[in-house]
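Given as C-alpha cells, the chain that follows is alone and in the form predicted on its own.
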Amino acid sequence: MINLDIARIFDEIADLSEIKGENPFRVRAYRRAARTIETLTLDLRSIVERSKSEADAVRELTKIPGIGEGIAKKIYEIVKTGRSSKLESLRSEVNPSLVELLKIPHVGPKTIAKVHKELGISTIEELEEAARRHKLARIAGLGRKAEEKILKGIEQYRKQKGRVPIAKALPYAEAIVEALKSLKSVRKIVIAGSLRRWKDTIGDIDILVVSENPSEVMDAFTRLDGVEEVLAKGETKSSVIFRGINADLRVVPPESFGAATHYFTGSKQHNIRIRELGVKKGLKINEYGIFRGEERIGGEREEDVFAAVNLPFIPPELREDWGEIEAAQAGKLPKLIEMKDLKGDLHVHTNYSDGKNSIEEMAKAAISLGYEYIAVADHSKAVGIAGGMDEEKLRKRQKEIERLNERFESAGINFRVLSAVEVDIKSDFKLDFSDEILRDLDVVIAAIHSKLSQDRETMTRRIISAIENPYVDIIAHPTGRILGKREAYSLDIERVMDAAHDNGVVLELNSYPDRLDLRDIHCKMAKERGVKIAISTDAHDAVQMREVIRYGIATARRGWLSPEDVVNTRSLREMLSMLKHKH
C-alpha cells in the first residue's frame, strides 16, 4: 500500500459519499485528504508501521496538514489491513458504475440520485438511451433542455475521457495563442490552467484574452484550423474540441486580467488558500478582481493578488498547495531553476545504439544550445532491441569521442563530449558491464529496462544494488513510468532516495515528456533529502535535445528545484567532481 493507493481510496469514498448525498463538508474533507496524500513526500505506511499503537499512529498522522483524527484512523486501517471498511460499506450501497456518471459535464450527484432512483439508471449507456427517448424529461427538475445538455456532456466526456501528456497539449495551446495574437483587437493573451502550471498530463486547454472586440476573437477562435467541433460559443466564453482536446477561451476586461489569470491558472486548492487569506483581511478575491466590500481595489495584474495578502509572487509551477503559501509567508520560496542555468546534458544517445545522429551531430547541437558538455550514454548490450553496445563497440566509440574532443580543443571550442553508458541493471542485480569497463568511463548511468513486474522489495533492492556499485554515478528514469502507458515500478522510493544520498549517487529527472521521471513530487522529496538531480533529455536525436528539455526544467520547477540542487548547472570540472566514482 503506497500513498497513491491510499489517495485513490479516499477519492472513491468522496465520490460514493457525494452520490449518496452525505454531508458535503465531509465529502470535501475526503477529497482534500486525497490531494494531500498523493503529494506527500512522507510514506504513510512507514509512519503506521513504526508506531507502537493505533493511538501513536493517529497522533503522528494528524501532524500532517489536512489530516484530521477521523481520516488518520482510516489511514491506519487501510495500511494495516489493505482495506477500508468505510469504502466497502459505500460500495455495498452505491453501484460503482454510478461514479463514472459524475465525470460527465452537466451531470451532478443530485441528478444521478434522481435518475437512478426513478429509472434505475446506473451506466452512461443507460443514461444516454433514456435521454434520447426523452425519459429524463418526465423527472421533476430535469426536462428537454437538461436532456440535451446531458447528451452533449456524454459526447464531450467520451472525446475527453483521457488526459493527454503535456507535450501533446502545449504545442496546440501555443498554436492557438499565436493565431489569436495576430488579431489587432487582442491586447493581452495567456495560457492558463494546468498547462501554465506545467502539469505532466492535461485535461483541457484554458486561454484568457483581453480584447475590445470579443466577438471578433470568438469568431476567430471557433474557426481556427484544427477545431473539430464547437461545443459552445458566447460573447465572452467559447469552448471547442481542438485536435481532440477540449479548449476554452475567455475574454476578460483589462481591470480583471491579473485576477482572472491567477484564478484560472489554479490549482483549485491553492486558490482556496489565497481566498481564505483574503477573507482574514476583509477582502474578497475572485476571477473578477480584489474587492473590499463593493470597491474594487486591484486585479489588473496577477501580482496584485499576492500583494493583497502580503505574499511575494508565487510562480505558477508551485501553486499546488504543497507548502508554497507557508514558504512565501516565511520568505523561503526557492529560487527556481531556469533553462539558462544548464551547462550540459548528461544523457543522450547516438547511432552507436538507438540514436539517430552521430556523436559529432549531437555535440554540435549541444554547442548551439550554449552547453559546455554532453554525456553520450548509449545503451549496453542487454537492451538488444536498442542495438546496445558490447565491449568492442564501446572501445570503438571511445576512440571517436577522443578524436572529436581533440578537434574541439584545437579549434579553441570550450566543449567536451563525455564518454558514458546507460548500463542495464539486470533482474539478477548485476550490471551489464564489468566494473573494469565502467571505471574507465567519464559517467556511468544505470537503468532498468527488463523484468519490470518484479515485486516491490526486489525492484527496490535491484536499484539500490546499482546505487551501491562504486562506479555508478546516476540512476536514469528511476521509477520507470511511461505516461498513459505504464505505471511506475512497485518501488520504495524513500529507500532509493536514502541510498542515493548515502552513496553520493545522482538521480535523473528524465525530460522526455512521456517519462518526466523523476516526477515533480519526487524531485521535491529528493531536494528535502539532499539528493542531487541531473536534468537530462534522454534524447535520441538532435531535435529532441533542443525540444524536450523545457519539460524537464518545468518539472524541476514544480519540484521546487533550485540551480544548486542540479548537478548539470555546474561547470564541467565542478560537475565531474560531484560524481561518485570521480571523487
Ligand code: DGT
The other form holds:
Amino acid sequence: MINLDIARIFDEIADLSEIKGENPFRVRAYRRAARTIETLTLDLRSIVERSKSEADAVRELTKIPGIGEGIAKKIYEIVKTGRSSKLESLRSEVNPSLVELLKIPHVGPKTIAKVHKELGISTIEELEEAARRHKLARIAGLGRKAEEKILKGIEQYRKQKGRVPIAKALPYAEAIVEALKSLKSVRKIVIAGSLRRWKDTIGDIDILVVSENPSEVMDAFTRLDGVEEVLAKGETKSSVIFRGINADLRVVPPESFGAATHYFTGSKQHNIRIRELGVKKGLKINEYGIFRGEERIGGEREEDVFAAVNLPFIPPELREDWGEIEAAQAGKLPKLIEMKDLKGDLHVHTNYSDGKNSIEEMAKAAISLGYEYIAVADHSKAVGIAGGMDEEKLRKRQKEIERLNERFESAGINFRVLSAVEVDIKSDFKLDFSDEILRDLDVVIAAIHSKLSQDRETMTRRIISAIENPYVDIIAHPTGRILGKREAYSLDIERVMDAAHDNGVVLELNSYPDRLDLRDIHCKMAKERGVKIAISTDAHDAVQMREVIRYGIATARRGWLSPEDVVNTRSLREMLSMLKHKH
Ligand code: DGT
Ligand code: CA
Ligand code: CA
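So that was the form predicted on its own. Now I'd like the form predicted in complex with ligand DGT, please.
What follows is the entire complex, opening with the chain shown before.
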C-alpha cells in the first residue's frame, strides 16, 4: 500500500459519493485528500506503522495540510486492513458503470442520477443513443442544448480516453524503475516515450533496460506489486497494466541502448525525420542501431544517433517535429530553462483564501527552495467558493505581510513576500476589486473563474479588457483548461497574446499538473511573439509548491522557453521592473 494506492481509493470514494448525491463539501474533501496524498513526500504507511495507537496516528496525519480527522481515520483503516469500509459500502450502493459516465465532460452527477432513474441509462452507449434520439430533451431540466453538449462531451471523452495526466503516470514509472534497479542483472534502466518528453498526457509507460539476464527482468516486472494484468510476456518485450495504466518494458542489448532510447523516446514524427536524414546520408537508423549497409557504425549512446546526421543532442522535450530539427541544423536550439533558474513563485494561495498554510509557512517553504520571493495571490471575493477576500481581509493580510517582511529584513534574510491577488474577471468584464485597491498591490494577477461558456468573441474581449486594465500584471491560467475534465474555453488565443504583448502583460504557465495552462505549444507561440511568461504553481499548500513546479518547468521546456523568456528567473528588482505596473 503506497501513497498512490491510497489516493486512488479516495478518488473512487469521491466519485461514488458524488453520484450518490452526498454532501458536496465532503466530496471535495475526498478529492482534495487524493490530490494531497498524490504529491506527498511523506510515506503514509510508515506514519501509521510508527504510531502507537489510532489516536496517535490521527494526530500525526492531521498535521498534513488538507487531511482532516475523518480522512485521517480512513487512511489508518486502509493502511491497517488494506480496505476501506466506506468505499465498500459505496460500491455496493452505486452501479459502477455510472462512474464512467462521470468522466464525460458536461455530464455531472445530477444528470447521471436523473437519466439513470428516468431512462435506466447506465452506459455511455445508452446515453449517446438517448441523446441522438432526443430522449433526454424530454427529461425536466435537460433540453436540446444539453443533448448537444452531452454528445460533444462523449466525443471529447472518447478522444482522450485511456490517456492520463502526466502526474498520474510519472510516479508509477518512477516506482517501477526504482523496483527493477535493484535487480543484479540490470545494467541500465530509463524511462522513454511521452513520459521522457514530459508530454502533458500519457498513453502508456515505456521503460528500457539493459540486462544480461532478460528473463529475470521480465519475471520481476510482471510480478511487481501493482501489476493488475500481464498482457504479454516475452524475452525482449513485456506489457502489463500497472495500477490502471499500460506499461511496456523492453530489454535491449548494450550496443543498441542509445539507438533504442532515441527510438522509444519518440515522438514518432521526430523519429521519422531523423530516419529520413539518415537515408540521405546512406544510413539506416532504427531501434537496433545505426548501420551503413550491414555494418553497425553506432548506437550504443543516444548522442550517436544525432551525430550520425550531423546534429547536436536535442533534449527529449523538444522532440515533436515542431521545428527542432531545423533549429538544430542552424545551430539555433534554445538554451532551455531549468529548475535552478527560478528565483520565485508568483502565484501561491494562503489561508487568507482557500490555501492551507499561513503566509509565513509558505514563505519558509519558498526560502527552503532557494527562492528570493513569493507572491501570495489569494482569491478575490467573487470566488466565494474559494473563500475570496473582501477589502477588509485584504488590508489585514497586507499588515501581516509587512510585519513578516520586516522580520526577514532585520534577520538579514534576502526574501520578500509580495502582496498580490488573483482578481476575478467577471462576466461583465469588470474586475472584482477597484483600481484604487489594485494600484496598491505589488502584483496583480487576473483570471476567469465563472461563466466559462460565453462565446469566443466575448471570452476573448473579456480577457483583453483585463489585459488593458492599467494595474493587471499577469493573466493566470489563460485558457482555463483542466486536463481530462474541461477543454480550453473558446478563445482567440492569438489576439490575447498580441494584446498581452502590446500592453506588457505577462501570461502565466500554471504548473498544476491537471492544468499546465498555458500549454506547451502556447508557450512557444508566446515566445515567438515576445510575450513574457511567469511559471507559477498556484499552490494551495507548501507541499504543492515544492512538488508541482517540475511539471511547469517541463512544460516550459516543451514550449522552447529559455530563462530570459520567464519573468521569475529574474532577481526581485528586475522582475518587478518587467511588470506593467511599476512600483
Ligand atoms: P503515448 O504513449 O501515446 O503517450 O506516446 P508515446 O510517444 O510514448 O508513444 P508509444 O508508447 O506508442 O511509443 C513509444 C515511442 O516509440 C514513440 O514515441 C516513438 C516510437 N514509435 C512507436 N511506433 C513507431 C513507429 O511506427 N515509427 C517510428 N518511427 N517510431 C515509433
Ligand atoms: Ca508511451
Ligand atoms: Ca508504448
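Residue numbers count along the first chain shown, from 1. Here, rigid core means the biggest group of C-alpha atoms that superpose within 1.5 Å across both forms. Model, not experiment: these values are computed from the prediction.
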Is K399 displaced by at least 2 Å at its C-alpha between the two forms when the rigid core is overlaid?
no
Aligned on the rigid core, do the two forms place the Cα of K74 2 Å or more apart, comparing between the two forms?
yes
Superposing on the rigid core, do we see a C-alpha displacement of 2 Å or more at V99 between the two forms?
yes
